[in-house]
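In the block that follows, a single chain appears as structure tokens, in the form predicted alone.
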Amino acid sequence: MKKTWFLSVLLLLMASAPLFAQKPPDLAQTPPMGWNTWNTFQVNIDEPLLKGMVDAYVSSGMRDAGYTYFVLDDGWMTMERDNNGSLVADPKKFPNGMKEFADYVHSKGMKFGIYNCAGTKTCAGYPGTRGYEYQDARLYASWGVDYLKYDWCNTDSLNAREAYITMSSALKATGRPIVFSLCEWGNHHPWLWAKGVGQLYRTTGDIYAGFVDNKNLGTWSALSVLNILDKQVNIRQYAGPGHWNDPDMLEVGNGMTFNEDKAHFSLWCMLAAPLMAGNDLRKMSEQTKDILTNKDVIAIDQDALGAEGFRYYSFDGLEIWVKPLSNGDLAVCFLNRSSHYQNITYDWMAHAIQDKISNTNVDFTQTTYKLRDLWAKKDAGTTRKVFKEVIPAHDVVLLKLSKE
């Protein structure tokens, strides 16, 4: 009788085990896409403004183009924690509370993201998370947060790796799948240790809407698109599904020229970078909308292989970037960094492409590829013919190469 009872209990436990030991979902298998409040609004945010932005997110076609996350950056909370040590959404900015706002985002078919900092205070001086990691994580989970951007201000002598591991553990302990964005600015080389800690990790300081030159802000410099691009060259081997190098948010629509915006977006897609827009979605020009919602270009970024592109050629302001894609396809981006037009005359047959990181080996004398110009939205011949094009200053030609 005892043996029969024991066997019955054992079988019951085995049958119910999946309910108690389900594998957590694999997050960010392609680079996360979304929108963040900071680049346009900084801390000047409130519920009516942001609900209007959520609505514009949908009506503009951003959501349908693949953008998923709506992320509140710094400035959403009160200046002090409550008597229980909990963070409080600023009641003047969010009179209905953060849970209600998160529900509104979710009701529109998107996911909700929020911001805090590993230090004692955020970069804008609001309460940081140091010493409150598990309490804050539980609060975020109760609100329905799907994404946490975690900054690095006011951290004093904190060990970066340990600080981010602590917050990562706190998020995982909630049982809610929350994408973890490490915003540590690359000072402690997170690409070497952040895989498994978070899903994306900043590789540089902050970007601004400048293409060539950095912007001196006194105690620090905001970085240009090209400066950030150059810092990605030697770390591409550390990116892949579920762990992405993050060269910071997009500045498309924030003051650069149309050519520069197009180049910026193309290069971030070649880098398999997270695509976090930061423009005013309510006031997008048609040009800005066309850039941010070009599904063929987005598909380069979101390619399932997850390979980050590499600089294949560089001479006199002209560069060629190559991104291996799934199914043996390639993306090739011709970048004109210079301030004048550049003529391209490129003989595919004279150049093989080899990449040990993705195990890509292409010999154009043996395999012919069809060319598709992703911005002109037209076919551009094949690799059997010399490719000729004129590229304006600070612009790109972006091609997808598919086997015939």
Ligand code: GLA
Given for the second form:
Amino acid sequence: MKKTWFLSVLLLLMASAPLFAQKPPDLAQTPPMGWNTWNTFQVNIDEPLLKGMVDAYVSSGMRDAGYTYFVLDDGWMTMERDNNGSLVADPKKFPNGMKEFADYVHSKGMKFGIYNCAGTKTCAGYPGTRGYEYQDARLYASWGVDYLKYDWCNTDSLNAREAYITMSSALKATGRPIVFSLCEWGNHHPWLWAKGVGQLYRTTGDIYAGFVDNKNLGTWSALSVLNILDKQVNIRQYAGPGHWNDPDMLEVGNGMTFNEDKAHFSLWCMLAAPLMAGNDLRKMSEQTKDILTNKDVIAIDQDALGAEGFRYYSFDGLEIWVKPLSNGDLAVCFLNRSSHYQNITYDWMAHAIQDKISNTNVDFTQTTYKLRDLWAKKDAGTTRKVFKEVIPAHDVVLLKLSKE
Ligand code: GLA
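Next up, the form predicted together with the ligand. The previous block was the form predicted alone.
All chains and molecules follow, beginning with the one already shown.
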């Protein structure tokens, strides 16, 4: 009797093993970090260029600063599927095939990402995934893909939520942990439904390397850093570990001034945004490198609490953004949006910070914090003293506050 009981338990455990094996791992517990081809190269990508970029990713210190993913955006495939309906890596661009390239990325200690689109064609006119979701997902898994960016062009009347759920299920069915990056530009409010579907979801249209004004491109407008920033204000409660609002990739090193790049990077870190660099890593200036690899600033983005920052104060072009951090610490970013310098004189003791979403309650008359200026890389006193600083135009002062 005892033996039969033991046997049935054993059989039951064996039968349920695949169920346990299928539990998806907890992906993207902090915002994904990486590099993507689009912002600099658009569809003009090929293996020699990209192998050089992989090498530069390592030699520039990006990988060691925490960037993990190497993502090919639009333009990696041929214009048609093959006779079996499979996508084909363009043999002129990738003569050794995509698996070989993915292996190269992996051999350097990074993860590999790729792009497609929920519609019939990608935004640049290559074959889209509509109707081929499971087939494409299996192909990606066979290549060793770790991350899929999934766009929203040529989707006609497709239901966004359903289309993204279908692809999400197809990726999960491969059994390979693949981060799923939803890119439907915030049109269907993915922050309301994409948790559990993917790990990051674009909240706006495309960024460009401009700080203040959007750029009119005829049929659409590319968005500035400040415009995208303003669009994040009411959606922070929907982001957290494993599900991030994505205000689009970084334009650091792509043409804005040093101050603007520094502000852009700081603000994306305050937003707990995915940090996908998009500059030419082979030709980074020292200033660009200093921005992208500042570990203390990256740590604000990657903080384990996963709280998105909020605009605490705004007056006459000067803003204060606050991001609650783990251990009761805080990041505070003074942003000067205006085109002239501004003086800050800030009395911590006169302003308590409260945030219902992260359950933060800070009264500086009760608790003193030490200040660390993360760009100047120096201590900046404590919250017992009035904080005074001059901020140049389109720049920030970024402080980390730790309990004394
Ligand atoms: C859309 C996306 C961009 C990029 C291009 C590629 O515009 O939003 O990030 O992927 O498509 O064609």
